[in-house]
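Coming up is one lone chain in structure tokens, specifically the form predicted alone.
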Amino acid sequence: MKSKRASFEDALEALGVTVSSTAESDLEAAVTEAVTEPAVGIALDKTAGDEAFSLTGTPVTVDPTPVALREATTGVTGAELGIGDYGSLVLSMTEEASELLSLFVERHVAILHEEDIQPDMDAAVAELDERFNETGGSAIIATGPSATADMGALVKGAHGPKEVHVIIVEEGA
């Protein structure tokens, strides 16, 4: 039986996005090689050690003004949960508007701790539920590249990030 962490990366893979892993020392280079030019992000909440990691040493605009964010190329956010049958991602809503930089984007990466993969969409509502009923929070649920086939084609960017790049933090690394 597949662990699920595989069970997700498969998951993501199927759809088209981009998976890695990165110890938490490494992923300020893995977020620099992730990234296309010009990037915008948040400031993630997770912690590396007794800090909350920064963007700071990347190539990455946090906070960003509207102007920028509509001319970046990539959006960096954290993701809250993976879905592992899925491949799908559990982006929070927060004050920043972290889902703009997640959706109004040609490349989002996303930032994605393994203890935070969950192997099934039961386990993810039951997490979200008792985290939600908590801080009264929403997300969005997202999975893969936005594509649309209304007009008859597939198109891929319509709605959403053309790509998606997931950076899987590894558990004690």
Given for the second form:
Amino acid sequence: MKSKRASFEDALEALGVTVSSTAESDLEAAVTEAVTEPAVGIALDKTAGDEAFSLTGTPVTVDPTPVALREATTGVTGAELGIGDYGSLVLSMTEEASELLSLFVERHVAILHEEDIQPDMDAAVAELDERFNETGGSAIIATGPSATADMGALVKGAHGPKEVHVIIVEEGA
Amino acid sequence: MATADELRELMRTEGAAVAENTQGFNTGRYDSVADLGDYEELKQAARSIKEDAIEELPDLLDQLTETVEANRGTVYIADDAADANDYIRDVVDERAADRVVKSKSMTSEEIEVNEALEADGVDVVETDLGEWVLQVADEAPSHIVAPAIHKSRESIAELFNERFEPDEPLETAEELTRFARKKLGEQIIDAEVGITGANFVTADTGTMALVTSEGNARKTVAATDTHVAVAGVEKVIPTVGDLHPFIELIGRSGTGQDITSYVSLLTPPVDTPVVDFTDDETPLSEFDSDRDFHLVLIDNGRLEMRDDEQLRETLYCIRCSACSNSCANFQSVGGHAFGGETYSGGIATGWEAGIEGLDVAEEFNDLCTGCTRCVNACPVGIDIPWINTVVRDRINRDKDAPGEWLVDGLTPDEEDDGAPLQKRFFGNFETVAKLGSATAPVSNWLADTTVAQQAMALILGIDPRRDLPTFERETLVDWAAARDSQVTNPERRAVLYPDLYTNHVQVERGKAAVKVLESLGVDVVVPPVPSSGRAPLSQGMVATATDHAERVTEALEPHIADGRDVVVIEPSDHAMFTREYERLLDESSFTDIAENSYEVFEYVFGLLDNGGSVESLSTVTGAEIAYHSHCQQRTLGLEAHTVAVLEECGYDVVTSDVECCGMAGSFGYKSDYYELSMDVGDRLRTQLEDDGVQDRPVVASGTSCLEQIDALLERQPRHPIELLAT
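Next up, the form predicted in complex with its partner chain in place of the form predicted alone?
Up next: the whole complex, starting with the chain shown before.
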């Protein structure tokens, strides 16, 4: 039986999504390495509820203007959950425009706490069911890059990002 | 009804692209569902959620309305297309919108909202790349999920190069996609109103699920401040938790992906700020998120369908397109022939009959041959062939009674007088076969004459290019009656069901079956039993089929009571006994016959498995053979038994994996469909002529498969039971 993290990483690899992992203390370095500039992002304490998830010290412009967003190559946001069997990320939709930052870019870098990896879709939907019923809300289950086959062959990067990179922040490291 | 010429033209122009893409989806589907350990459980869960939701629909609609309003959105339940469009036009007008961006939605195709808004001078832009291609080409979708499936990359490139005259001509899929992304991206950020569909809407929280891959639905919602979601009333399910089986199944069933790139779970109005994309000073978070949300739920005949015992199941449909992809005829002609004003493929008959009317459904209903390959593919277990049969029956009855002079006497059941002449001929084929055998060989000689063929072509629409069945003078029942049982101290006792073809035409396979069963210690009788009713059922003559079912049960019941098993050679008849009879008979009669019936190889497999000796059969050492199973046999999971028995008898077996041979009973005889039938058959022919297969003798289980393969190949096929008889 594979661990949920191993299964998550295998699924990401099959989707063509790259992964890196880091201790919380080295997150800035991991983000710096993962982005292609120009990069924009959202202060992660807003999405991941963790003060330590700061992007100061990285080349990421936090809370950019709309024009800066359109000119950026990379968008950095947190991810609420990972889903082990599919390699999916659950992305929230915040007032800080996390939806725009993960969608209107060529490359999306998602930062995910290792403990937020759920084993499977059933568990993830159960958690969303609970959250939506308590506080309402919206979320995107994003699996791999945006894609289309409408032009006669599979092409990555239709309207959304062409590349996705996941940074897993390891527990207790 | 599409004419033979129209079908031929579509096969020529769109067939190749449709076939390649649908077959790709199917391969993906087979691989993807094989990875799901609990596929059948998920399907059962999905069906049960939809069953309950449609049952509780009025209450769920009330609950949803309350929830959405509590979320500061608006719900409008529209009676019909005009009502829905009026509402949407008002919203767009109030917003003073010049441009509306739309993500793909079949329901909005159904109401033709683009035309309504364009009449008001609004610029409506489709953002799904396939839909956009069609908008540029001014064509209609040909598939529920992949609307431009009928267009090749080359034809899209040609279209874009002509229309947009780019600096460098576009050629590759990558170039075409980049071009569309850029062009549409600019239009999306410039729009005021976004229209989406909704795959599911949950009554508990007012959350809608949108299943997409491109990200255009996300952009359509995020970049505009007014969101109109258009969905049929049947899309409501009780809770967010209920989304689980659908999320697992919808992508797999449709395009064969484990999951699509994005499943948006939106509880509008969403918190994403509405930004001015030209602003270079204000940070994103400082824009506010004032958003309007309108959920337009459309009845348009659905609530009447809910009250219609037969069409009700259509409302369980989640528009995944598995029925289109798994349909051999759809693979050849696509949704421009196999579809109505909006919906296409197998389930389209139910939709179009419900929302448009029988006349629209009639245009393509006959393209369903009842092969049932879609039944197992459907993630909510809708019996799509049954819906098609019911609609065919209603269409028959809707017609003025045709001239009755020719087939009078062939129609035992007055209730089916409404069916057109051709349908009544095929539906009453039992009478033809009886006459044929009684007068053979004269009947065979007569049917072979040019005069007779021309008459049949003219009056009955039978294609002269098809060889007609050759009737045997001595039927299987007569042969068996004149013969003593060869078994003393039998292990088991059985009735071999003398189906129409085995009894009158393929008598040899019947004799072989008797001998094989006897070799394995079974005492066999072959009493006269009426034909199963498959033929009239295929023609939509449900009352006649029911009459057959009742008479068959009556004839077999004493044998079953006497402890005999019912063994059936013809898979389409076995499927009648174990599947369709449930619709035609009372529960206990159905259970009685269904539980005691076995397809002949299923029975032989069981006998061998229970200690029967393979040595008593004709065996070989490694002889190569090619086997084509029958559609309905595959649906029932019975292909494996034949393969296993043949292998146990020493054969090296390869099997075909095309969905269908294309003949499907009477379908291939009809002039209108002969060429389509042969086009479908061509895919089977290709497999049977592949390297390593081309020299193998061919065996096939179904009567119509045997006839089709006989027409396709030089090698004459046989029923596999004939290999086993000593």
